[in-house]
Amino acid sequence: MSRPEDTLQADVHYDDVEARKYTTSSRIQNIQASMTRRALELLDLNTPSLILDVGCGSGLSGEILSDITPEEGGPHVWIGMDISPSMLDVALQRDVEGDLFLADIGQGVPFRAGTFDAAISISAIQWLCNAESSETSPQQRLARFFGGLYQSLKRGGRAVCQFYPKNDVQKQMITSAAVKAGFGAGLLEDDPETKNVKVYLVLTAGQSAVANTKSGDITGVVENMEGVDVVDNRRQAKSGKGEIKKGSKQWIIKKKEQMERKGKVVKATSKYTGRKRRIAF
């Protein structure tokens, strides 16, 4: 079965026809609704929270948002952004409360620095996996997502990413873009090894939440859960100045990699990389 992200652009896909079909599916809005409020309870919210909707289509998942009664800890603001104008038309046709964004988020989060408290995605990351010209690339696209999505965030912060993963390489880029965006990072699969199988991104922003962690678990989140993967790729940095010399090929790797998480195009390293060149007379 073909995925739509494999053959069309997504603004392009959820033209009207598809977003009208997509939002009034009963079994769409009942699978949305579940996955929503999975997503909430792995945020573990307990205060009214201002939370970032990344792909939130026709605001499918922000009338649940709205919908949390103070005893759940809310009811929560949210903002929505979406590359689709079909999708973000039928949300205002359809008066949901949160604020409408368009916005592509391959190209990043176009937010203040620590705006939300927490952030959701419900079914969209997934096509960030797939380049849309020449001058793209998934990694450069997922780069400029996570990190854009790290900086919106208040430190200690959270952010829930339901998606589904064409693969296990699929599922590894994404994750790796987010550990290297700066981002806490676990994997939680509800239904797995079941065709209906739901992958759930779960990020902690900053090292707030890593205090009496245990297991590398450095979400704070994950923790004792069934099926869960912990990953934290990071290198702990150590102490002192001078470890890695400037000009070196660590130094180079190091800076390309700060630059590949702003989104810049870079070359490729190689064996010649940090090679000192022989003085030509």
Second form
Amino acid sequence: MSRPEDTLQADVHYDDVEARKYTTSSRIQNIQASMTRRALELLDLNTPSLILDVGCGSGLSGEILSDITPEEGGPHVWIGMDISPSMLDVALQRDVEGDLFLADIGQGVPFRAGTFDAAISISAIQWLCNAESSETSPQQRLARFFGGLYQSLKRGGRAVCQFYPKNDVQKQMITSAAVKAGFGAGLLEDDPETKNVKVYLVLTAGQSAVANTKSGDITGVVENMEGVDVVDNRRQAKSGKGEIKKGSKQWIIKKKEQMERKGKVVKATSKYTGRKRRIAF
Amino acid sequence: MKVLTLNFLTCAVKSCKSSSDSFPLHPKDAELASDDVEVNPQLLINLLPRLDWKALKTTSTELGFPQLPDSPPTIEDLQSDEKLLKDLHSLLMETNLMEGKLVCGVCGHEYAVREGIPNFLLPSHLV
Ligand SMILES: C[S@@+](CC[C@H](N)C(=O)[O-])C[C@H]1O[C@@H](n2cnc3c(N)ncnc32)[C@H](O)[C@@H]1O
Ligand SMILES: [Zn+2]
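Output the structure of the form predicted in complex with the partner chain; the preceding block shows the form predicted alone.
And the full complex, kicking off with our chain again.
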């Protein structure tokens, strides 16, 4: 599969022609709808909520949020941000219910603290791994995005970002940027090791992060979800990379994970074994 | 863009982040439109504690609406007074800013609004 993310800027790739093609494809409509439903399931909202849709495009993800029935805890109200005028134009023509912003999420999230109950992002944040200009780096843009997202969510609020990482390096770059911003983070993969694999970054903002650091579970909520791996590289980040002592538990874990990545079978290490393990820190 | 959204939106310029006067943004040359939206009482009750009532008063006055009371209604008020619920719903959910500008009270940056969509793309030196 070709990845326009690797060569083009998002607003250049999603021009009028591409935006129309994207939005009218019934294959894409179905995939985006089912991923949005999966994200909603992970958000687990039970009352009508205010939701941020990051990289909302032409509204294929957002309109699912508007369509949730009162019986299912909806309908939700959403605000969408997107960098492509053409995608937003299609959203306007389709008369979506959410409010739309022409904005670059790599520049931050311009809402006051605690605005949103939750956030979703469907097929967008991998674009942040490419700097939009020579003046910024992907790391800076990811930091602004996750920092802003963290602020704009109410404490205890969740965000679920489905994205298409190019490789493990990108997966880790994105996850560690989220953790650095203060989020409790977990990665979930549907249909792993197939070409239809879908990666969801599940984030929680605040509260439980402080309460549970001792057990290594900084997410509290994410821990109990099926198929979610808890990622906690905050302590590791503090002690610095080169400091893991040979033979220590951390070192053994790291080695095991390295072997795992190479496809070797290794002995179970933690209380998270038995869960699908997809990412190694 | 709904008036509701204006109650949460701040200036995106980096140096404005720490200043409380960068919120709310001030509408200029505003053209409004009214939308028909089904009342969602649960949503309003969920949002009520999060509204910045003082800012909502300012915005509503700047848009030329009659003065709002000084203090916000309580959840009980919303549950028992249908007219109040409808009025709040119509201001927050049905009133849309379609054209004009949003101006920051600190840096003076003007965010253009066209067809209801504010342009928040910043030149890189302001990020
Ligand atoms: C594959 S589309 C997904 C759109 C929508 N979420 C959906 O499910 O149909 C990816 C979107 O991300 C947007 N995007 C990419 N980089 C962005 C950025 N830096 N800021 C805002 N939006 C961005 C693109 O313009 C595009 O509309
Ligand atoms: Zn400003």
